[in-house]
Every structure is written in C-alpha cells, then in structure tokens.
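One chain follows as structure tokens, the form predicted alone.
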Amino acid sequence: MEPLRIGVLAVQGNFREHAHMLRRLGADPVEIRKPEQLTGLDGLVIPGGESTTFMRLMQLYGLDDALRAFDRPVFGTCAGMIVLDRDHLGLVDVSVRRNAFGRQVASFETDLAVAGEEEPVRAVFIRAPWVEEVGPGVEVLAEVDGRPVLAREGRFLVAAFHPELTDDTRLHERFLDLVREELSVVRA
C-alpha cells in the first residue's frame, strides 16, 4: 500500500517538525508553498508559526484560496488553527483567540486528557490561542482551565498547541486515521 502522501504547508512555522514527525509514522510528507502543489494530496498540515504572516503569505502565494478549495483532511496546530477560523479561512467552525494564554513567556507544557486517549497527551503551549467559542458540529476533545484547546469538526483537526514538538505521535495518528477514513469514503 503505498504511504500517505500528506502536505505541510512550509511558508512559515514549525513544518520541518511536523513533516519528521509524520515520517516517523510512515506518511510522506511533501512542503507545500504553492496552490498547485495541493494537487494529490491524501491530507494537510497547517503548522503553527505566527498567524497575520500566514495569512499575508497565504493570499500573496494564492493559497488561501486553494486551501478553501482543498477537500481532504487538515489537521491546524496554533497558528494553523487560527488560520482555519471563522474569521480567517473560514473552513472550521470555532472562533479563535490569538495569544490567549499570554506572551512568549507565558509558554507551558501540560498533559491534557483526551477524548479517546487512555494516557493524558503532553501538550506545549507556545504563545497559544484558546477556541472561544464553537459551533454546533464542532466536537471538543480537550480543554485547558475550561478553554477548548483541541477540537474536530468533520475532516477538521485543530490543536492550540504544538504536538509536533512531543515524542508523542498519537494525535498525528489520529489525524492519519482521519485521512485513512476519508480515503475509504471517497474510494467505496
């Protein structure tokens, strides 16, 4: 069976980490920076890196546009989740709180429990956001001090934080899986 071939999208941010990560798990991780390369792709990263240069990016490269076309899985982390909010892409249904939990110097790492996880997941918090609020096909799966910081809506996985930056996998798994299910849909 051949690997997955997953985007990350490398205009910015945190996607040599993501693409390591992925390889790790078997996936074929491909740098994106232009829309025609989302040709082919099985799913897409959107990593975390800073926001309003993503956004800036993303529309000077055209990608913006060619990620609200794009109809396989994406999984968002921190600034990736706030790129796909109501008031930026558009494509999840949360509204997003950029630098919630504070400056730089306010980072931190915890575990979080996980919906569907055993073991709670390590979680490192850079300059993160917070989901403000959610719609109604938007499924909470692990919240900081009562803030959502993990979620799904459909083919959508959005994270505050940076998984990436972990040993563990699991929620990459899990976004591959999201793919796999997708892929099984689409193909039956």
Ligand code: GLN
The other form holds:
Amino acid sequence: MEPLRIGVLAVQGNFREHAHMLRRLGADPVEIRKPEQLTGLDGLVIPGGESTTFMRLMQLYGLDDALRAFDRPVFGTCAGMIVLDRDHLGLVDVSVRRNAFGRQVASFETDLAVAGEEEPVRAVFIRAPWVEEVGPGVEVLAEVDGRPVLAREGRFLVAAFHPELTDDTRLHERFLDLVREELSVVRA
Ligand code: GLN
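Can you switch from the form predicted alone and show the form predicted in complex with this ligand instead?
Let's see the whole complex now, leading with the same chain.
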C-alpha cells in the first residue's frame, strides 16, 4: 500500500518534530506552505507555535480559506488547536483559552489518562491552551484539572499539548488510524 501523505503546516512552529514522528510511523510527511500543496493529501497536522503568527501568515498566503475547504482529517496540537476553534478558523466546535495554565511558569509534563489507552500518555504542555467549552458533537478524550486537553470531533483531533515532543507515538498512530478510516469511507 502507498504510504499516507500527511501534510504538516510549516509556516511556523514545531513542524519538523511532527514530520519526524510521522515518518517513523511509515507515513510520507509533506511540508505545507501554500494552498495548492493541500491537494492530494490524506490528512494534515497543524503544529504548535504561536497562534497569532499562524493566523497572520495563513491569511497572508490564503491558507485560511484553503484550510476551510480542506476535507480530510486534521490533527491540531497546541497553537494548532487554537487556530481550529470557533474564534479562529471555526472548524472545530470548541472554544479554546490561550495560555490557560499561565504563561512561562505553566509549562509542565504530566502522565495523562486518555480514553481508549490502557497506559497513560506522557504529555508536554508549553504555554498551553485548554478547552473552555465544547459543542455537543465533541468527544473529550483527556482532561487536566477538569479541563479538556484532548478531544475529537469527527475528522478533527485536537490536543492542547505536544505529542510530537515525546517518544510516545500513540496519538499520531490514532490520527493515522482516523485518516485510514476516512479513506475507507471515501473509497467505499
Ligand atoms: N501560547 C501559544 C499560543 O497562544 C501556544 C503555545 C504552543 O503552541 N506551544 O498561540
């Protein structure tokens, strides 16, 4: 079978680490900087970074409209989760609070209980957001202090933390499973 072609938005932020992890899992990561590069992708990762910079650069390159038209699975991590929410691209029915745990001080690591995983997931939070409100179609998969930090809505997976910065590949594997599920629907 052809490897899955997964775009990694590469305008800013932690895109190399995501690409590295995707390659490790047998996918073919593609760095995305222009709208036309979204064509032919099986899925897309929007990495962490700085959400205001992301929005500015995406608008500059026309990537915001292109992302709204993109119909494949998307995995947004940290700033990537922020840009997908109701107040930014409006693609996921959640409201996200930026720097919710506090600014620099609130960068921390924790073992996270994740729905569907037997062993906890080591999660790195860096000036992380949390999910403040979720719509009815959103499935919360993990929380810290009662605040959702991992959630899924249909073909969207969002994490407040940085799964690309640990050795734990399980969340990227889950995303690739989601991509395969969606492909089987499209091809059926
Ligand atoms: N604090 C950043 C923001 O608000 C997100 C931090 C991150 O992606 N590590 O955009």
